[in-house]
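Quick heads-up: it's one chain on its own, the form predicted alone, in structure tokens.
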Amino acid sequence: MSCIILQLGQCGNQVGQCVFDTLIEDNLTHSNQTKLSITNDSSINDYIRHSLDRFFIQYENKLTARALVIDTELKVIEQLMNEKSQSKRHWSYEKKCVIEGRLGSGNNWACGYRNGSLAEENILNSLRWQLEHADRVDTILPILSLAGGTGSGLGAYVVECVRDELPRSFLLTTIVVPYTSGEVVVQNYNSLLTLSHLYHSADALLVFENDILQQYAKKLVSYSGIDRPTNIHDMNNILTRHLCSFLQPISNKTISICEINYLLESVLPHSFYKLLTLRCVPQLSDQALDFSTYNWSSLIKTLSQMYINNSYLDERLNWLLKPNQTRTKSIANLFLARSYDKEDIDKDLKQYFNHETFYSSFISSSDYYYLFNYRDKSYLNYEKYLSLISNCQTPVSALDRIVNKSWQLFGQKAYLHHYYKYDIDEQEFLNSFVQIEQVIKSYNQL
């Protein structure tokens, strides 16, 4: 089955392009040629075939991304679509699925939402074109930032339209939380309104935070030995490396290739709890990979300590904290293990993740976590790669920060006139506050 990616706004388009590049890179990469020579070649071919079928339309040896490219400014789209840029890639975008504007959204959620209604017909026609070129759609994957006007406002409108158009398709929305220090003066308003609308229309929200991505990027750049500042490309590469480790084909004991919605059903046991996080190990720069060794037990132990510390990073952890001192709780965990070896990791997972203090009291011990593997191909340049998708309390602090800062502005009636002129009134804000505060309260009570 296929997955259609909706690239919404500047962030969504930059990350979306990086996702397709990473998918192709993984399909072309085999980290250990010695092990490859004794591996079942047909299994690797199946992996690549399923990956290409899932994310690309294949015709006359050409790969066309299953994607909608949507923005209200020309700059990023022109960069994506220029011939020089496309000639460097193994794939391309379908021009029928590029929807562009010229006026922007002025970092205003209300303006972006209005622009979405104006572009609705073109967007749905492009979506239908993609649907016509897919046997069956498994998942729709919108990617957007919460901070600006297009990704947030137009993005929220598009996700609602897709939900109405495809009520049975799974909507996994990848959201990027803005910097705490602030990118846009009204970013917390924009984030609040977007979260409220997405929580109604999406099935799940996969949360990434710019502050964490930048810390991660600084760490990898320092490990590389290259003296340079981090940039947006470093952060996008980290995000997409994590995301693609979830999107690429995976198996379990009974199913050779599991569909994305099947994985998500495992980590979404209750329809109200939609916040997902993604932690991955090892966390190494490309330059360090050739000089590093690691085993499954050490990776699982590190991931467990990251979970206990409520951290996305494997550094500055308090290793003295015990499982009964965990700083987060979850209602489901999903492990994805990728490598060439066939080593059984169930025992290590049980040792480090089968603690009742990790989970909400209403979760049965048999549902604490699920394991999926792909043991005939490594992921990118990593001999072993372990991803943990959690439905847990970790993103709540970011939501709480957004709500508190929004209340501070709202209490002073600051900047509300920018929203009023697009028919967004105080009641819309109040409804959003109620919705997200209820989400925060529900997660805090786990």
The other form holds:
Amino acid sequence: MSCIILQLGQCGNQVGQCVFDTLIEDNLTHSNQTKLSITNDSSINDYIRHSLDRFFIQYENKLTARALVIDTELKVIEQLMNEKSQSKRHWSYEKKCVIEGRLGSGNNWACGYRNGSLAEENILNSLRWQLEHADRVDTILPILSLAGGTGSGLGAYVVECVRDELPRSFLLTTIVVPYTSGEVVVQNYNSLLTLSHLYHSADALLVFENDILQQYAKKLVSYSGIDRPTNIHDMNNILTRHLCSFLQPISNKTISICEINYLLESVLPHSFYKLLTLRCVPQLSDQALDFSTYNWSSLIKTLSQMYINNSYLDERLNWLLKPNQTRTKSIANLFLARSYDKEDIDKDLKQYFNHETFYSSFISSSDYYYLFNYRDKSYLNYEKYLSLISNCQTPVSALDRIVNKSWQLFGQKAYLHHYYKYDIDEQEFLNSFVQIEQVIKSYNQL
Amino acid sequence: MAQNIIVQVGQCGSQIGCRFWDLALREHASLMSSTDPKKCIYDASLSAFFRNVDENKNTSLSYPSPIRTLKARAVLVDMEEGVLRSILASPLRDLFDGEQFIRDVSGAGNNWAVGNRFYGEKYRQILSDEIRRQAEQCDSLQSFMLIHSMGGGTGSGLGTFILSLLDEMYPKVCRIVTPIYPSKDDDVITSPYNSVLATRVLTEHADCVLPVDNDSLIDIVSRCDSSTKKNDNGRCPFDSMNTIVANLILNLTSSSRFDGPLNVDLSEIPMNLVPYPRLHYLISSQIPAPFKMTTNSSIPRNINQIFRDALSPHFQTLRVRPQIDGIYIACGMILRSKTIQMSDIRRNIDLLKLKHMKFVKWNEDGWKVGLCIVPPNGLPYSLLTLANHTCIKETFSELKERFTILYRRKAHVHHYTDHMELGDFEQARENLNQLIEEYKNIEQTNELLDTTENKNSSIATTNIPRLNVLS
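Let me have the form predicted in complex with its partner chain next, following on from the form predicted alone.
Below is the entire complex, every chain and molecule, led by the chain shown above.
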């Protein structure tokens, strides 16, 4: 059962490349080998086999990523596809699945959207090529950022196309919310339009925020003892680790390897609540990992405190907050535990996460949280790794901020003429405002 | 990689254009890994301004390929022969095909109407053919960059005619204009007329205008190099002044030509800095003032100093005072440096915003930052600031005054009415008035928003309430 990753725009491409690298790295870490080989341990065998099958096309010892590389500028694609990068990797991209434009989208969502319609045929052809080389594809994973023109505008168009082409597939979009302090002046317009289109076409939106990734990266760099400023690679690394922790195979009591859409069905009970967030522990730099040991209860306790504090990081938490003072509510929580031990964590989970106050009132207590495990292999070089996917109110503050700022600009009718040039008119904006305000309100009412 | 076409019109435009080509070649030459011409590669960044032509086969080669003959992507227009002839005699002549020159003999007599109406009609077909020819030789045309003066006849009149022609032929391609406004004591008497008539066309058809004022250029040159002052016989240091403007264009396009952690394409500049289509006048300033080929000893060493200087009116190409009156609508900075990091830039920008820069309430985040790792030729770094600031209405007000002094007496108007109507003068002046009003409006709206916020500090900063969802 395969997944196809759609790398949209500069951010999507950089993160996508990182994802494939991390997947291979994870598959190698059960041993100190540099080449992938089948071991005697059958459960790890299974894991590697499933993981490779899910994300790569295997033919004659060559791995080809199940991905579409889409961008309107040549710079990032050139970096991805040039000889030097290809030689460092065990895998490669398929040339037929690289769709490049020349002119860029100029930070203009409308221009990106229009570029999408121009490139539609090429994109669908590449998608079909990927579909032909897979037995069954159930999940499509677009990765894009909201601020620019390509990832956001072209991305929104592509997701709509894919939804039309494969109406029964599961579309999980990973979105990166830009810095609050602004990379692009019109980023809030771009974010707003993308969010409303994606909310309509995708099944779920996994939200990452640049501000938070930056904080996280700063923390890790400071722990590592090296004095240097954080850069985009640090942030991409963090995002990828989080992402891969649920992309890799996992099982539950009844099914040996669960598919991604099965996994996420449990956190998406209602079609109107599509925002997902990802919190993971432990949060350590690579250097510190070798020197730390954790036990499950402390991990779960930290995770629950992070949840109560409505935070993604395990620092500066207010440990005095009790569960009934939780700052966020969710519809459902999904735990993914990965380690090389078989300890039972049900009791700890119950102790820390079974509180009524964590969840919305219309959820019954049997549906509060779900647990999936993979206990025969550790994730990367983490002895124990626990991920929490929540469908909760946490990302709503980012949406609120985006709507606030866009509304201010919209009220002054600023920058709109750039969008009118490509046939995105006021009504389109208003529809997006209405859609996202509804989303914000429904989450706030949880 | 995106390509740009330079259109240089008139005497001033041609001279600046030539200086630009000279500098561009030098810049790319300094970046080549070897000095052996046979080993130099025509790459994406060169293709932004040049074509690689194989003379024997008469075909253009796309990148990457070894350099054969570079031809500039340009259209050179002048109605007098002098400057174009000197270009053909200079070492730059190989950059251009004969067809790229569009010329006439008699000149436009410092008359906008002659340039725009008479020569416009006469050369319309030839101009559009040549422009189309240049555009078809581009893979992906991103912008047209127009250079001309505002005070004369050809640059001003025919230049603005070409601008409206470009709008007609290629509406989706960005049009960036670097007009040179005349100084107050310009020796052309009718320069206010020409400037105002041309400004109307600029307002309607350009995507982005980076106005340059001769007075400011002279100031920059004389301040930075005390030996070069305006001599007794009134000769301006035109060479240095042209170099500054040529570098402006080079630095503007640097981020789209070269790599960097934060690239800013040319089309992103109007997207981020121009909220209203008519208010597209950006005040530019460059640190350090780039008018000498050799390293300037007055370059500040400290990064923070660079940013502080960026706001100083000493380096602006226009005589306005953004720190004193008016308000920032948006601001962009393109930094070319190998060593400066994004975090330094962010830190400095936060400091600047806090202390020195007043932004409109609804666009407090109106910043666009670009970082390019290739510094300019001969300098360790360079910072180009583009500000969309309401103080530019002062420039327009002054222009309007000079115009009114002449127009009140209808002095010299009869030269113009041979080719156009009196009503055009009225419309042009009206356009200026409207521009000034629009900028004032922005200031006033901002004050209103300011006072409402101060009265009710608990209410949100916008006076339009957000949509309320009824459940």
